[in-house]
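Just one chain is shown here, as structure tokens, and it is the form predicted on its own.
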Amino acid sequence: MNSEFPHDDIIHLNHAAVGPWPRRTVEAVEAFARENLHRGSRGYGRWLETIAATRELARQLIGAPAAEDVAFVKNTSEALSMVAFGLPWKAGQNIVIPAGEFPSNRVVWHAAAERFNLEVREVTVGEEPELDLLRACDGDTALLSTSAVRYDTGLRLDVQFLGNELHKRGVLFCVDAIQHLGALPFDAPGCQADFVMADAHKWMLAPEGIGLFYVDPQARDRLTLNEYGWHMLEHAGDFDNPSLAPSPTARRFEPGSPNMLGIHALHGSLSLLLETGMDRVDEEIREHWLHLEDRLRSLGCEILSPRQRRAGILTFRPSPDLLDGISLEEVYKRLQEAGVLCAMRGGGIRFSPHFYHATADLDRAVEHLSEILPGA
């Protein structure tokens, strides 16, 4: 796998922030750019075939019944906003979210609450986060929105259990899957999700500016459209057609010209993940997580991520004896300078390895950490 990720001077443990591109994605972008340079848009028909092929890969990744159930969006925030400002809210309804969510999954609901006279319930979750969230729901709960995997600690929710329970209660289920898709298998219908969205620049190993938005066909017509353009029409491309009816598919959420460059890149990245197999990707990431956990505990670090609910994120904090007077910020800064790409989240340092890493890479990262900590 080194041929896809020839990282010479870095150990990329930051896939929960911005992931690297595999070689095939770089080659796809280069080829698309060269084609534009030498042939312009002569091959536009073939580009449309790439859109269709990428939509099918996205369907497989998200577990959608049909490719037409998946739209391409700019990012998770755009898709969340389409839901928040598209649903037919009634004054007095409430929205349930976990406390401490990433800002994207908070700001849209508070903005919608202000506009439509709703209540947002931010629920502090404990060892049984699904039950904590369900207990906050009542007869006026219209929607529950949560991350499938928390960005700070990496807590993985049982979205299948949660979605099934919400479905019984008639509560819409919105899943921010940005820390899940590309790292673990996902089954949108299996978790009874009405809406699922995720940027592609993290675990999906693709560029910023392109993301996926799944809408269950049963919920599609419930969203009022707030963005319009030629591409979202049922007869897109037939410019003389007098009908302005939106597409019955998820393409209705793609108002204007597609991000053709981003889609070509995304095709390369998703092809790598699906060729590898999401079960294998999941297994490799989990093994890397356990290996890092063992090495970090041996060094004397506190693990802030829950072992039994792990996904790809491992957040840790060196003990005061290890820090010996230097700040966590300084440790993070020196790790970055040493080429160990990571992040500061949730009161600790966050490592987020992907499937392609060699064990030796993980060991080198911990060795760099050990050299930085005065008390090690």
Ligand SMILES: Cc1ncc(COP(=O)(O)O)c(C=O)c1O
The other form holds:
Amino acid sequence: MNSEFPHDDIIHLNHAAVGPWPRRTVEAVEAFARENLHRGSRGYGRWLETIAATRELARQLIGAPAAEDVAFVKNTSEALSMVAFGLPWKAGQNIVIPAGEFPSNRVVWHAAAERFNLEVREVTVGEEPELDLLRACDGDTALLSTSAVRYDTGLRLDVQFLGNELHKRGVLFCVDAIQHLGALPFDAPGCQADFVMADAHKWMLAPEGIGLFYVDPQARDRLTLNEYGWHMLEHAGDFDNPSLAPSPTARRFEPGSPNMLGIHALHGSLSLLLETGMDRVDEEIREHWLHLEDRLRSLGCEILSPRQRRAGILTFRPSPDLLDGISLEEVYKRLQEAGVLCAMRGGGIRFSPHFYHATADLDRAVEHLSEILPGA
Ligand SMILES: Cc1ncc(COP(=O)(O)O)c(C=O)c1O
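Starting from the form predicted on its own, produce the coordinates for the form predicted together with this ligand.
Now the full complex is given, and it begins with the chain already shown.
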């Protein structure tokens, strides 16, 4: 058993929903709580150091040039909203998104379209998703927004190719990286991303309510601010300073007091991922994916996730023979009861393993599935 994840009676295959915390994150939260109990905020100076250290870890995960390019936000949706309601839109412009995105990456653009008189183009993508998206862009396209990895099928886009093509066309690129960061290496400047956002509670193994928002320094000034407070000012903390100038860094997107507890937790989780190394994390997840694919196919399940474009998500559907009259919902429910944490998405059952699993965990999950399926 992995000492960072001493799970009782569960096989956690649900990192694409809400991931578990590693031991060190739990210990960081406990220590922070105890410190508050006994010493109040006496150590605030050190807490600020933890913020700086966490921002540096976030920089490494995103591949940002500087820690100052990364803001802490509440969640992916908040950062998407900052982009949608911050850009200097011109009436008649359009925004391109893939059809069937997670609602967070749809609702903001439709809301902005209504407010600023824009068009949202939802593009059905096929075998070549990047080309399908690029074909939908024209001279009036201001921005393309996509998830780097689809929440339902786990389709991984070639964000490097897409970003470079968009850059040539002068179209801004916004990447919802919540299903990517923490599972795969990322290189924000390499994919010419203007905006990247991700909540930390999935593959980053941290609590809900703390997320990362990267803004390319060139794009930063283009975003009008809609949230204000003392903390986002250039001279934050110098309360007698009359200047109300926003910070030149991404801190301008952090209006008030930070989520100090969440940041302490995130520090623990990111330190584990980065000590492990994102290349190794990626490799382990890919091996788990292939192993599960093999076992599930042998059982007679149809794999709905694209093998050549896999990330951490493997969505599958048992054949009608295997189901033998029981519903997919029933299979899902019984998997939960057996302690196999997973989700129902994209017309199938979604497994999303992380790097720390042992192959035996995956085998046990498939054995549970096989016991549940009447036709197996
Ligand atoms: C692609 C994608 N975007 C966004 C979210 C959630 O956004 P938020 O961090 O605002 O809760 C999810 C959650 O499942 C998701 O899969």
